[in-house]
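One chain is shown next in structure tokens, namely the form predicted alone.
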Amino acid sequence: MAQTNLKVGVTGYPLTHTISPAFQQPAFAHYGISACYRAYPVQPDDLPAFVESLRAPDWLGLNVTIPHKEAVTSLIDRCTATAATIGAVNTVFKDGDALVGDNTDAHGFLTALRADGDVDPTDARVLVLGAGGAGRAVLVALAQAGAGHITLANRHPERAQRLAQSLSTVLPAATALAPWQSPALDEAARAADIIVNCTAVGMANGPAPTKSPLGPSAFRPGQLVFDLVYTPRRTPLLHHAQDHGARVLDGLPMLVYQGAAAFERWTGKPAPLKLMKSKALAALGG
């Protein structure tokens, strides 16, 4: 750690939306750690080059957000083993000369439904939304932790069920798929404990920012509906949520532990936790 001018980042196409450098910059002056964390937006095709990149001497880590997470795992030298086991990166560190993928989503999804959306995911009934990078991590996590029933749903149907098999020996038994928009997919809201979008729907910036994944009658009362987008921190599938009464949870609390983690692989010092929390909560509006 004695060099200075290290660089670190986050990558991903686009990137309008990352609040990322807002709160691991922070981080980094709070030990007095010269590096420059910012944000590298990076198409697909370029992804493979850039990726190389990382191994010169004063690049340190990078945390790989949409749509480079899957398409990361092959580029680089190994994976852990939590890594391995969802099929997706978020996280590059290096190890001597080797550069290893992480996945510290796993850690910062279940922390944060844990802490902030005050829900233990054992033995409860979810309903997953989206099967990209996060979904995969958001699976694994909840599987882990021992959720008792859990349904996935996608947008493409056939990505949703080679997802399923591909984790088909984590998953609990009581695993099913469901038809996107459909009378199927409002019963399994309806009927679970917790809701998790994993999707860019409503995001700001993204293909659909007016949209939610789910309408109007698929909530309850006493579920937690869980947005991993975090702009804006209501979302419309939030708002329809919290009309007819269910409990949610954006995207920001997340984002911070899984960064926190990250920051711990690349510095190897205790992430300065309050201060990334609210130095991300300011870059958002407060």
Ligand code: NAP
The other form holds:
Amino acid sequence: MAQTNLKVGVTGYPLTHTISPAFQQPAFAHYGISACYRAYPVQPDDLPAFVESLRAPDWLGLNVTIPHKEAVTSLIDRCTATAATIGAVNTVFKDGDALVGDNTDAHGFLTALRADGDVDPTDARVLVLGAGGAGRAVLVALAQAGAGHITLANRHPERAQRLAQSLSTVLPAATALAPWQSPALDEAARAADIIVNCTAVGMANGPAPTKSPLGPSAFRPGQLVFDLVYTPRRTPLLHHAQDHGARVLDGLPMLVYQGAAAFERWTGKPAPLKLMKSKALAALGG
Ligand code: NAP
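Form predicted together with this ligand structure, per the form predicted alone context:
Up next: the whole complex, starting with the chain shown before.
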């Protein structure tokens, strides 16, 4: 690998706030790799030319976020099996001259669930809220990990239906849909071993920052509630869950693990996880 002025970063649009540079840059510095990780806001029309520019030798790779995760799949040379199954790419790396797309969200989710949530999803009963890009990656991860039963709910039910249909070959036979904000959803939540929020509800500066996707009666002791949102770290959902005896996990560990896996694709070196975690925490204000 050339060691001077390598380019690497994250693209999305709009890219108002991203903490990825705060924990990726120190990882490069840790190995003395002369690379600059920065945010590249790119409008959808400009994405093809931007992705093509990655072929220049000074580009190391890229993280990809909303709204480009699906569009980028047709602009690169190939996808890993996981990215192809998910149908979305969050990391582009180089294999010789080829641009390869991977999806490290699934790995980040499972690592956080196991290492920080202390739960193995194998044979578990899981409720997944949200059928956007994150919901897709989480469903594939749960299916690959052998979850026993999955219930999926989304505000716009037709999107959940389409997603379940498109993943029907990988999802467990015991996969069900539940209507958004319904008694059936609360029941599925109470029955679940693991509840995962993959919606933007509860996210600061998002569409519903003060709301929770589930009411207070949806929780019970003994279950884990995992909110992918990490700003704030304690969302209204996690407050409700904690108040009713459930264990909770926020989205920060997943963010760091998906970024760490991307770092490893770009550099071939083990990610300095402790350092990346502490820098991500500091970027969120502790
Ligand atoms: P996305 O593709 O835009 O999907 C957004 C999801 O949120 C959809 O399910 C959407 O439902 C739902 N939603 C939005 N506003 C809503 C509202 N007011 N009420 C109910 N549902 C609403 O986004 P994404 O990439 O899946 O990301 C979703 C969240 O996960 C974001 O907060 C993101 O920051 C977080 N995330 C975290 C990590 C991590 O590493 N921790 C990784 C990826 C994503 P409809 O389909 O009905 O609109």
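Rigid core (definition): largest C-alpha set, two forms, superposition within 1.5 Å. In this text, all values refer to a predicted model and were calculated from it rather than measured experimentally. Residue numbers count along the first chain shown, from 1.
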Rigid core superposed, CA of L15 - does it shift 2 Å or more between these two forms? yes
Is D123 one of the residues whose Cα moves 2 Å or more between these two forms, with the core superposed? no
With both forms fit on the core, is the shift of the CA atom of L47 between these two forms 2 Å or larger? yes
